[in-house]
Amino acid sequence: MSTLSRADTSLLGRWWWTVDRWTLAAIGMLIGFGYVMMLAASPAVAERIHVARDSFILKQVVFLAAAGCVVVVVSLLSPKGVRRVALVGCVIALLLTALTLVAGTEIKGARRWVSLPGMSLQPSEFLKPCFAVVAAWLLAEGQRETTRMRRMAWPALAVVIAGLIGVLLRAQPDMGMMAVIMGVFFIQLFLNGLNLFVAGGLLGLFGVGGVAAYYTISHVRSRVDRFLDPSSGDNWQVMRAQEAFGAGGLLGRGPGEGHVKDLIPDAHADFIFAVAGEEFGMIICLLILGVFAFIVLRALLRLLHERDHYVVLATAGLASGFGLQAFVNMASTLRLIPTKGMTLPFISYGGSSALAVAVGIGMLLALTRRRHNGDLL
């Protein structure tokens, strides 16, 4: 790539000189961390469930390689191309998410997955990036209208789609995914100029929805109760994760020397951050946190001089969704929030997560590419 000349007008040449190469490098670092953490955590998990020691590693190699290709391919798109892909992706993801309710695979009391050869697909993962772009387009179209009724119609359609997504995710149930998607949508509404009183009302509705979820969904109530009062239920996995961070200290026990991966069933997925903390220490954990923060902040800073409202809203939605997912995983592992089964982007095991996050990051890179005069493509 470094041998490409600025005079190269090929598709690849134009992409290389206009894409945000710093963000691309940061994504490469996360994928590298993902490979290392699978080597550290997955063999013990595989042995515990009596499958080949390298089964998770080999699958994740394929998932992450495919994710890297998806990032590059999607980042080649124009903003209009991103919108088209998001529209098609949102429709397909909605249909497949609805399909999980009648023909999905049930795991731990939730129907979120569709079985495919070699993997289970979680369609709602793809709703996060696709709906963020679709919502941005609808809100931006509303800003372009000249009559009040038509200006309200476009955002209203976005709200209807968000409501449909909420109903489907409540039925699965997947309250964590719903919270992230609705949180991203609220951020986009706020950036679109949402009245502060209306914003306060929506936050109040979110609060009411959270209280309703607490009283109507048993596993939500159980997780909140255990978070507020550890003695009220089983906190064994979270306690082992906290002990792992303490045992790792500043520099960690060393690669392969950790014990938490032998104890926690989802050490290669939901609790991968605890494995990193025990084996590689606080410095590597802070580095991982810093890479996530760098990607989000750099995406937002590149919008300071952007004039296209759709690009601003879409990029802000994609960046905030990426950051929120990482925050939920790390914060729940550290017991800063109630536990939630959400993967750490590009680092946790999971094909659906890796590919969906890759689609979102590819869209983000496509939207923040720059022309030679400095404007975004």
The other form holds:
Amino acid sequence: MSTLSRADTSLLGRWWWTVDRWTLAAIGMLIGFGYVMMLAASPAVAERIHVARDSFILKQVVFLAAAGCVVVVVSLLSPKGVRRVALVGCVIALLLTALTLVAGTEIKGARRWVSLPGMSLQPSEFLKPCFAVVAAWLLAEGQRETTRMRRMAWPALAVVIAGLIGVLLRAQPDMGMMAVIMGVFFIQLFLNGLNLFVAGGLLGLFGVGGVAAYYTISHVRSRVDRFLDPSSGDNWQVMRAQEAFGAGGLLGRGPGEGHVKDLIPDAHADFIFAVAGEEFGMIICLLILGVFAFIVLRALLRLLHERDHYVVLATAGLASGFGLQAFVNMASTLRLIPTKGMTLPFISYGGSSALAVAVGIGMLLALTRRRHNGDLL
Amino acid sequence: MSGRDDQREGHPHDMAAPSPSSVAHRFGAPAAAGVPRMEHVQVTAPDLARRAAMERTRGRLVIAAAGFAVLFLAVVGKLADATIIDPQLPRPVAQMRRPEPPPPLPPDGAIQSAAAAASHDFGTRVERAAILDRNGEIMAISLPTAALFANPREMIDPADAARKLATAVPRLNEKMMARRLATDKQFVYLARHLSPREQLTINTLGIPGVYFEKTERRRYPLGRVAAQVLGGVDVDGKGVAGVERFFDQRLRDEPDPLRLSIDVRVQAVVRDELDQAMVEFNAIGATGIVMDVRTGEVLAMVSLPDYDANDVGHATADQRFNRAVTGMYEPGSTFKLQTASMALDSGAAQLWYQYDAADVIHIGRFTITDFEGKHRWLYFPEVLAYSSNLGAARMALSVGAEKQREWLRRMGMFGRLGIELPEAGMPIVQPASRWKEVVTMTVGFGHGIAVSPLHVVRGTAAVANGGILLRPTILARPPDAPPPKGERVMQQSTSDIMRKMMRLVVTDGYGKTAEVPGYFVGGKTGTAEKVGGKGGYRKHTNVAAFMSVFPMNAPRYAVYMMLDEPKANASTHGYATAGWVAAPAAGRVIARIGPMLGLLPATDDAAAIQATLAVPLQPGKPPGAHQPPLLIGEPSRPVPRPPTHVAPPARDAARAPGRMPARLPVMAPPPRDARHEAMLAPGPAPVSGRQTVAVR
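Requested next: the structure of the form predicted in complex with the partner chain (the form predicted on its own having been shown above).
First the chain shown before, then all remaining chains and molecules of the complex.
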């Protein structure tokens, strides 16, 4: 891109000189890891489910290429554009999520997917970044109001939408997604200056919700029970994943030498981190983890210099959503937390997931572009 | 650029080109509004509040970032834990083996040397350690082989591949392979245990989709010899019985060969003699044991019928049954060595004591008789030499149930052997609550208790070796190991007398057929009738055993030979008793293994040695000494008991007042009817408590 002159004022030229190129490079690295991991893990899975050996790889090539384009295209937007896209996306995603309850495809006991030609879409994946932006906008609008009543009205609207999302996700059920969306919303409220007592109270509510989920939702309970007492139930995938990490050690068995992908049905999706651990070892896993941490922490810390409240909240929300998703995936693969089916952004197989993450990261890049007084340079 | 920010210090562009017309764009103010740069900035109250809020937000951003840092560090920690600190290693069963590439082919001329190198490499390449006998002979060894498997999906022409394979290695079944290769699978086994040569042949065919899996095959060069001791392995190389099972983990973990105490030469001799005796007397089974009485090492352990250890999968249950340690048999008269030692050691008997063997004993529904009884009172040595049940029963009675149980427990007759074989069984023993006098008497001559042959050997070894009970072991002791620590179970003097007794059995008693000149064999016969299905004893169905130790002047080895249900023949004059069937076999074994074990027959000074072992059948009573009359059981005379033996008055004593003072064998016949009533009455009452022992 060195051909782009600093004086170039075309759309791409201005984008290139204002976008956060470090984060862009990190995203590029993750996409690269995603290709490598798909080459490693998916042939075994493809053979097991009797589809062409390379079908996953070819699809993922398309998905990741599309995701890369989405990142770039979305990051061309202005903060206002991001807000508009998010608002529209949020409404559509909410409607589609509601639709899953009546016309969804049921996979493994949950109705989370809408079937589209060629792929199945999980609308709640798109809901996550869109709602983060919408919530940020509503909270920021609240900050601008002068009267106490109106200052409370905007956040109240955000809380209502969050509640609606909660009800929908509870009905699916998709407690993991709900936890991430609510977690992100909580972080935004917290950054918005939520009273610490209220924040503590909300955390307590989270705890109560978790306990309630444990007692009212059987699969949540069984997951937690199996996590606390591995011998109490079927921990097959997680235990195989632990063995994969153990077998990989520091440097890994070497590309293509892993066994865990032969054993774990979800090796190419939720358990991709275990494949990475077995074949490439701890060092590469640390590198992947480092890239995720870099993206999240850089986004959050760069906001210290940002003065637009909406941008701060939206970026923090997007970064938190991204970071939480990565954390939940890696931590549950490592048996740090109970198993929760969640993809590792850009690295796990899955079109819907890759596109949704790309939308979120695109928005994040759009919001973190260097601006002057809210206008793009 | 539509706006300027006066608060943004250090922005080179702003500083370099301050334009009077430019306006400062305050945060929060509408984009169109602005104030001149150099004018007073009026900060409104909402503006201040907004700035305060922004400061708070920045503080909280740091907190949020720190929170994420903590989360990611937790993942780092767990990742390090899972990969390098405490890695979970795959369980063997979960491990899918991938084929390792076959070793590079050596140039043609080098095949020989490569094979030599491979054979030299056996010890390190195989995963299961070898088993050696005490002299280093190979008893079990793993040879590297290869399993052939295929991925039919990678095959171009499965039928052709099957044909080629069958042509190259004729023992492979073409039809079977073709059928398996025709399936829509990715993994089919075609053959196990290919030799390196067969592997090479198949490899040169160059068939795609055919792979080798490194395996190994357990071979037992001795076949049937020591089959039950070794046990065997299943198709996956896992020990299924015997040493292979007991030391399964050890054989996998440590590459060093496992050295057993077995001496394959002795083992082969014992098996040979047992096999001959079994055929000669048409027995259903047989077992033989040779043990070093000073260390507890088992040099030979044979159980017939046996099986080829290479083919344990096809062995019948009867063949796999190790009679030496799993079989629980009533030991019969070999147990009289225990009774005699116990009586001597506890002071309840002296060599010159006499025991009433004139008449059978009726007790309850049992009648105790002597086989070929002398029908007279017998001296202590005669009880053993003539194997008198009556004498042994009275001897046991003179010691008492409590001491008898204590003795047997110390002799290890109530527990497992501690030998390193998974098959080692538990003796069948009456609980203390049912250990009545009749049990004391019958156990005195080896009935009413069932122990394994190795129990008998172990106990007899202790009797012969000076009174030290050793744990029997199947492992060879290192040559420089200190002598094993056993438990002293009797006085040295008792052992000394018992050695003479055992020698007497062979010189003057029923064990004469075991004599081997120059080896000073001592021993004891034992013929126990087998318990039938209905609980009673079956006549003419017995277990005949000979328990011997040699040489008696300085005991080294115990030799036990037992035949299960031998049938009499003309050469034994119609007898199928131990003295006729087991003792000669034991003698032959001793004659053959003695030289192997470095013991040469002492023929030169035989007379002198025999003199040290000699003891009269009817020793004279020392002047002034007398046998406690109670033990003789004179029915009509009250016998005063030593004070230590005072026990609460027995029920019979109450029934026959004045006749018996207290305790123990009330050697008087109550009216026969009364006894029968007592025994026939239902419930446990009649047999509980002290019981009348009738002598007729």
